[in-house]
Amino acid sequence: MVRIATAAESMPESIKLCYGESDMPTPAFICDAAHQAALGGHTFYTHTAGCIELREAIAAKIDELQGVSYRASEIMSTVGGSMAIYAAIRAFVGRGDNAVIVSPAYAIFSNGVIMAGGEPRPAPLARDGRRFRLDLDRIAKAVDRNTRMLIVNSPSNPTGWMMTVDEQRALAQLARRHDVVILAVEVYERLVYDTVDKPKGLSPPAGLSPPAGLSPQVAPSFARVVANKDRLIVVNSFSKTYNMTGWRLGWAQSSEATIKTMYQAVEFMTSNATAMVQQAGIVALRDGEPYIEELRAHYARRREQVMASLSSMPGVSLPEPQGAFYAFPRIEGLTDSTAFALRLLEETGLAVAPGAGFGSDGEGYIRVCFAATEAIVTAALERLRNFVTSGRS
């Protein structure tokens, strides 16, 4: 993936749909908030877990969207969601341990486990018609007495798959049975396009009182189905929801004891997230709902555009992306997605991410990021269509 992105940067007129970010800048109201915060003196260290005002704002947003209560002491802000993921893995996985990862998945999960001295164990999603679904049997077979963590990203990068509440409950029961922690990465929770499934005949766990039904614009959080916060770490981020990728601000939510373990370790890695960025995050949470609606509507139009085009290409099979801003089409007969992506770039100037970049379960697929303008997506799809139909692929 790095090779392809680097090569694309050096090519004039290239179209780069290989990155996992929008081509739109951060909205002005957030930029203004950071500027005013800097002028107002927010230029000093904060608590390693973040200033109390930000953590309280995050807790309020979790309650607003998911109907689950967290205290500020059960939340830590981080230097992007990536740092939260790595800190969570380091808190639970060590030498001789393993972590089961629902895959295909962003490479940070398996690499984080390896860097912690553990063994990543991918458990692939099952293809079910036009969608992916959780394969609980594969996950159960991967779990043993050395498993410390189950890692799942929903809505998913790269597949666009989104867990149902029933799937969350089933995975939570498996984790409880084997006494392992769930790391739920939910950074795309606001970028969803389908009606969210509601629990069917299932009562909420003791201590939780979720709302009668989630908005169809919010993916269900694992925090709604796992009452014991010691057994769950949820990671979220400002990057995708507010187009703040370069600002590096995310958070983790868990039990107070787990959060304390994580921020004590982070003290020697990065210390706190940037002070004025934390203040901008408060404003994003407070004033950002109209912007999120506009952003999601824009992505929904690009999603329809990409689905219509890819589904009509010969030899291309597209699982429907339910969330995030990626299409993950399978190319018939493709056995080397990296070679495909490199040749596509060399011959057309279009950069996409090879499925193999998301683990062996992604081989045969490519990832197309549609968080771009209509004109760019149109040009990119035309290049891909010409390449696929020419037979050169």
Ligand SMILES: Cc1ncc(COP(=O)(O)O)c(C=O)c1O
Given for the second form:
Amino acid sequence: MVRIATAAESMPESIKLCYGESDMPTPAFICDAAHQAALGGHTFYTHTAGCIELREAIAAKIDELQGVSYRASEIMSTVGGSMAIYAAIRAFVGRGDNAVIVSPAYAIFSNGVIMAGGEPRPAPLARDGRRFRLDLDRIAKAVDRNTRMLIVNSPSNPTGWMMTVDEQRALAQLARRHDVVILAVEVYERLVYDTVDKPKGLSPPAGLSPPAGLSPQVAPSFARVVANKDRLIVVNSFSKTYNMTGWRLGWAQSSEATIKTMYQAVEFMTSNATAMVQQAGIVALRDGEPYIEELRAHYARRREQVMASLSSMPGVSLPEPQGAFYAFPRIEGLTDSTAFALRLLEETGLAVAPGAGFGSDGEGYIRVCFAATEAIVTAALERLRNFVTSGRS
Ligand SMILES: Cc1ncc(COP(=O)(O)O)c(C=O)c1O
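Switching forms now, from the form predicted alone to the form predicted in complex with this ligand, please provide the structure.
Following is the full complex, with the preceding chain placed first.
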């Protein structure tokens, strides 16, 4: 993926749909908040886990969206969701341990496990026609007495798969049986779409009504089904929800004891997330709902566009992305997605991510990020269509 990105950056006419971020800047109300916070004196160290106002604002948002209650002491803000993922893995996985990762998956999970001295064990999703689904048998087979953690990302990068509540319950049961902690990475929770046959559990649970005037669409959090907070770490981020990738702000939620273990370790790595960025995060959480609505509507249109186009390309089959902002089409007969992506870039100037960048379970696929303008997505799809229909692929 680095090779493709580097080559694409040096090509002036290239279209870069290989990255995991939108081409839209952070909205002005969040930039203003950071500016005002810096001028207002938020320039000092904060508590390693973040200032209490941010942790309380995150707790309130979790309650509002998911109907589950966390105290500020059960939440830590981090330098991006990435830091939260690494700190969580370091807290539970060491030498001789392993972690089972629902795959294909973002490479940070397996690399984090390796850096912690453990063994990453990918457990592939099953493909059911137009949909991925959890393959509980494959996961159960990968678990042994040295398994410390089960890592799952939903809505998923790269597949767009979104776990149903039934799948969450089944995975939680398996984790409990084997005394394994779940790391649930939910950074795309606000980017969910109306799918043809809506997976069960997309709407808020009974008794949880959205605030007046709003209907916040959200993927069901694992926190709804795992009552024992010691058994679960949820990671979330401001990056995708508010287009704040460069700001580096995310969080982890778990039991107070786990959060304490994690922030004590982070003290010696990054310490706190940037003080004025934390303040901007509070404003994003408070005022960001209309923006999220707009963003989701924009991505929903791009998703329709990409699905219609990819589904009509010969030799291409597309599992329907239910969330996030990626299409993950399979290319018939493809055995080397890296070579495919490199040739696609060289010959057409379109950069996509090879499926193999998400582990061997992603081989045969490519990832197309559709968080771009209509004109860019149109041009990209045209280049891809020409490439696959020309026989050069
Ligand atoms: C599944 C997943 N987790 C975590 C991250 C990292 O997000 P952050 O920018 O908050 O570090 C990404 C970013 O692409 C992601 O796709």
